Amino acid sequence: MPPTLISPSENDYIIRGVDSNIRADGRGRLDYRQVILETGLITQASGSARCRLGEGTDVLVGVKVEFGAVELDGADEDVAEIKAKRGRVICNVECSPIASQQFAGRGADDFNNELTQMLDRVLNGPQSGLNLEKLCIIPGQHCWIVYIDAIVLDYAGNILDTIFMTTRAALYSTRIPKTIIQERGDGEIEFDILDDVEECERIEGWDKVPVAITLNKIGSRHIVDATPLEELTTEAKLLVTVNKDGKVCGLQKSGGGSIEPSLLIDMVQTGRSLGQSLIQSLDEMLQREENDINLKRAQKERKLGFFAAT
């Protein structure tokens, strides 16, 4: 990606503002921009969601659940035994070149791969919360494969937090067809996939999927939900993934600067607290949206046929 520069006066202005707990857009150090969340936008997907931070970063995530084979290739005996009883999650993140000039050119591919690996590492690990064993249909043979595709439509900082929020919302809206297993004898097993939409189920453990909180060290302080200019002023970043129970699921430090031990502990505690409250807020938004959809659906059902004229 092409380098982006910031002038010394802008750098000093941001540092002084963060130190005084007054950022350029009027927020405090630990304030997020308004989160706008929508689900069910892609009709051909098993689940989808779109998340925007104010008028800035905009991410769309689509989830497609497909029938496939259990992955066994390249695994040693112990790992193969575990994978034989699990479904699969395959992630892909792409930053659209129209979102920012930073995403144009060959360097953007490396950035896309970095984001993809981060999301994949969280969702395929034990800290993801997803019950991958429930995605297995016949151990060692068939399973459900969950494809998660995220695209960054617009960029105004804090991209990872937005991707994780959108992915969690998309998994909330995802439904998997119900399967019925039948044993035919002689070790043969068959299964049927029900077409009834009402029989579809959510992915077990979606609510335990963590969100990411990116804390940016600027001067001797730290902030969340940084803008592009604030990210240029950042000396070091700490990514904290937190689930709804307040458990820290992962940490990753990036950037060339150092973080003092006392500040590191404070940043982790901040990420943990903010992550738990963010999940609660997101779940409330998702529940309100689902209630509104169910209410509209019930009103339409009551007006079918000649009753619509009354």
Second form
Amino acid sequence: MPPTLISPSENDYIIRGVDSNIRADGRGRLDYRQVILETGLITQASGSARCRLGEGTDVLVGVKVEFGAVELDGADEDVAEIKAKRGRVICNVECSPIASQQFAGRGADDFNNELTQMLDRVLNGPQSGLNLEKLCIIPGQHCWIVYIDAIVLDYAGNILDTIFMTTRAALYSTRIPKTIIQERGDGEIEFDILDDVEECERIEGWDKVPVAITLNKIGSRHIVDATPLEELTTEAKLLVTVNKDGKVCGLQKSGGGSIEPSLLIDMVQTGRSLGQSLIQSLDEMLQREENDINLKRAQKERKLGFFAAT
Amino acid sequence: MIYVVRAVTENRRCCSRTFQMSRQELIGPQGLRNDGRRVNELRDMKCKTSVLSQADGSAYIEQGNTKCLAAVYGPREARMKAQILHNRANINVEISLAPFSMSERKKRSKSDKRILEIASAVKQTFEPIIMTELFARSQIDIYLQILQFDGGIVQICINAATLALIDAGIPMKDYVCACSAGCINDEPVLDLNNIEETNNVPELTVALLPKTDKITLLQMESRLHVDKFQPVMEMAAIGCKEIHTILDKAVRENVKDLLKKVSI
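After the form predicted alone, can we look at the form predicted together with its partner chain?
Let us now look at the entire complex, which starts with that chain.
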């Protein structure tokens, strides 16, 4: 993790500030920094998004959809049967050394792994909301594999929340080409992948993908969207993943300290309501961006006429 | 059961305004290349400095569809004692490629041989240019992140590193500007993209110090007739000069912005 040391006076300053609901950058305990979200930046990918939180944390997610074999699990027949009818989602998170000097060399390996597992667990379970059955082309044989690669480009605290937000936006911008399956008798099945850019579909259920809210316990209170210094002061962290309907899809406590049961319930509630409103504002942002793009496209098609005389 | 996959088209959104052309058609009948450029034209280039919050110096560069972010940390205390040089600073270069940067997804490890080679080429290019003797026993880190790849990886790494080093305020003797040139149908062409690179066009990458016209890096990995070497080399040198004016403009603009902020 980036900065590693904090002085006792700085520590004290943050704790007292949180206690009286004021933080170093002027925010209250439950205020998020400004979120900037952009989609469709990487032309080589099937979908991409970039998110910048305030003046710091910057995450880029590229989604690539490639076709491949379904996952075959030999151990359990029931599980294997379900898996044979499903597409796959593979997640990978990388913290680039350009974000922070601590990520250089092999320094970020453990942290990368931790983040990858966290994202993978949320997106591969039933709580992800993604319709994996729809990603299957021929049951037992071919399916779409959705590779989600996140890169942390800049670090100013609260990486995990940003990764989840960006992933959701990248899935929104992802298009999967349509396939046509033809049976040619004698058990031979072939499928075509349509090459038409217009003939593409969104991944079904992207809107049900949850976002994560990290709550940091500082003193006897909790805050969201912590800066690097606040993360150092944090005694315990609670990650709450929430979907659009306000359902809690996952909880994870990390950090050295402990959380009292009464505070825990309070934190989950805060996470839930904040997550829901965050999803709402993110969806609005994505909708606005799409409208802008459509508007631009419509303007381009307006005919000028000969020599632009009109 | 037999399954036949009839048409699999990779990379549906084309990467550089391309229609797949054969070897002979890399230059069209009108003298235009597959991305619409003329033979002596650079790809569209955009650059910006001071883009990251944590790094001492940073830069973002786009050359056509190749995009790169660079961060410089230092000069600072050397991390590993074994790397300390007693008379000058040690330069450390690390390059990472995003898994989605190419048309096919590929995760590269940090010990990928090709990437390590490019990193060492960048390091050797900058060693004589940075005034390392001013910072004995310290370390300068240059980190490069390729976000999107469409040819010319060595040149974009060097150009991005130059900007980031200048942004970090590290004393250098001159800019280092890199550019590639190749030879298609006996005609020298400037700044190859990925399609031209993968079609076995001989590619010469040159890094130049624009003030003195000295060459600090020269790389060619394929066959080129010795008579053609000079025109290709000259073409690359012209490209380097052009890139110098673009980089210089970006640096000056950034300084202007800084001055404005200070005066307020």
